[in-house]
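A single chain, nothing else alongside it, follows as structure tokens in the form predicted alone.
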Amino acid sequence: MKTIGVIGAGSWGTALATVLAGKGWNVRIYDVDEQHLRRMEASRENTDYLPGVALEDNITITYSNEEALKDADVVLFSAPAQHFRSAAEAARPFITDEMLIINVAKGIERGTHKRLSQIAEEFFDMNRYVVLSGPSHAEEVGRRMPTTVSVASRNQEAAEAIQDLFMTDRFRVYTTEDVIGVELGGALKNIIALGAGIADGMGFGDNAKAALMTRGLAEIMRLGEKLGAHRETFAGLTGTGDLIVTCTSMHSRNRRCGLLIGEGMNPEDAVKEVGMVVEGMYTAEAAYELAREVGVEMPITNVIYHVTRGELSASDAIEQLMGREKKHERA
């Protein structure tokens, strides 16, 4: 019998908790928002972020890191990317040398431009650290719809242990050693999803969305290769797969936010309207600065960053992209 402590009671953390509980594991959920936890405990449902998905009896709501992690075998971090550092620091005193550590957030830290595994290196033994990512809406996972993801770790045994922990007849898991590629694919696709939503909000068609997704993937690959990722990773679940699902579905909060911006809403108001963390808004800033720092051309990321800051209108962004000098496709 495994015990898993889940740090972060948003939609994704809750959905993964249901997968694990469905396998018979003991799951304890903790979040810094005590009132949110009390609502979950009273209703046995995450009515704030994942309504309609009942919590199994073997999911326990806890009110401290210590309570969630006592004698646990695995700790799963599902805090928003910009809060991963503080979540890791708060949980570290209660994480033992025997625990496996999973992070399922997708983003790049603002200011430092660090991937989340680079932050994790400051706190944990990376031979026990695993990243889980892929095309996986919480709304579908929580309802047991077929889903496939990848787990990445520098330690193949750790990746395989987490693969075994999660695998079900509705949740399939692959392993890879490319932590950099998996993290960048999951983080950067949120920026392109904002762009896809903006294009939809402006009334453009499938041609525009296909172009944004394809050229968006090209610039994700350029940055990824520059930072040491494997090119083929971006053709897989955590690259193309996650890009497709995030750019095309109304489950995607990044696409929904972009849709509102494309319809004319102020970016700040669009985030408030979505009502949950829109990681692409933060990752756009970090990726824009990181690309300039390492000398990688990312024109779509560039214009989306300026749109999210209110420095460029959506229509001007399209004109800039369409008016760029001619190039070879592989350039």
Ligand SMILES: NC(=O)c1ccc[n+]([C@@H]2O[C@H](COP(=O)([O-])OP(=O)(O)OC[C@H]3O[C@@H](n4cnc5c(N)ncnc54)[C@H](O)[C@@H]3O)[C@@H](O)[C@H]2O)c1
Second form
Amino acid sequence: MKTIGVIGAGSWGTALATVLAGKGWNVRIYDVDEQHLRRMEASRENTDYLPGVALEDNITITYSNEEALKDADVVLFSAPAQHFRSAAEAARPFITDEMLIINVAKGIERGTHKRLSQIAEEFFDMNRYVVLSGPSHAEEVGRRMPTTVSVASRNQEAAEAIQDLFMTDRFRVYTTEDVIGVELGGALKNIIALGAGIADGMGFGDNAKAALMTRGLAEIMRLGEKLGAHRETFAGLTGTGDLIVTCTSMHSRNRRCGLLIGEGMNPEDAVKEVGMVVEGMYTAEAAYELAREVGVEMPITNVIYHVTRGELSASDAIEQLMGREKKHERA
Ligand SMILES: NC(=O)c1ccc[n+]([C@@H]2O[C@H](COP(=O)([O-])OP(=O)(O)OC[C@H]3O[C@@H](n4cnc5c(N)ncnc54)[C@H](O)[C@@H]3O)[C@@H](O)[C@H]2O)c1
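Next up, the form predicted in complex with the named molecule, please; the one we just looked at was the form predicted alone.
Next comes the full complex, and the chain you just saw is listed first.
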């Protein structure tokens, strides 16, 4: 019997809790939003973020990190990327040397431009640390629809332990050691999804979306290789796989937010309208600054950043992208 403490009762933390509970594990969920936890406890459902998915009896709602992590085997961080640092800081006193640590958030920290595992290094033993990512909407995982993800760790044993923890006939898990590639694929595709949404909102067609996805992947790979990722990782689940799912799905908040912007709503209102975390809005800023810092050309990220800040209209962004100087496709 394993006990898992889930830190962050949003849609993804809850969906993963149901996968783990479905395997018979003992799952405890904690969140900083106490009122949200109270509603979950009363209805035995995450009505705010994952409505329609009943919580199994072996999922316990807890009101502190201490209660969630007491004697736990695994801690799973599912707070949004920009809150990972504070979540890690608050949980650290209750994390023992024996626990495995999973992070499922996707993003790059604003200001520091750190990947989340670089933040984790400040707090944890990285031989116990595993990243879980891939094409996986909470809404589908919560309904037991077939899903595949990858888990990445510098320590293959830790990755395999987390693979075993999650694997079911509906949730298939691969392992990899490319933490950098997995983290960058998951974080940066959200920016491209904003762009795909904007294109949809402006009434463009499949050609524009395919172009954004493909050229988006090209710039993600360019930054990834510069930062030490393996090129092939971007052809895998956490690269191309996640890019496809995010750019084409109605479940993607980043795409939905882009859609509203493309239809003419200002970016701040679009985020409010979506109502849940739109990671791409923050990652766009961090990635834009990081790309400049390391000297990597990222034209799509560049325009999305300026559009999300309200400094560039969606139509001027398209004009800028289409009017760039001639290039070789693999340059
Ligand atoms: N939703 C998905 O389908 C999905 C899939 C894969 C990955 N992700 C990633 O998972 C992360 C979480 O996304 P989500 O969709 O569950 O977000 P969400 O908006 O549904 O919920 C986030 C939850 O985190 C809580 N939270 C914020 N700060 C916290 C802290 N310091 N400690 C504990 N809880 C805290 C909030 O109160 C909220 O309940 C994001 O990085 C997202 O990119 C989401």
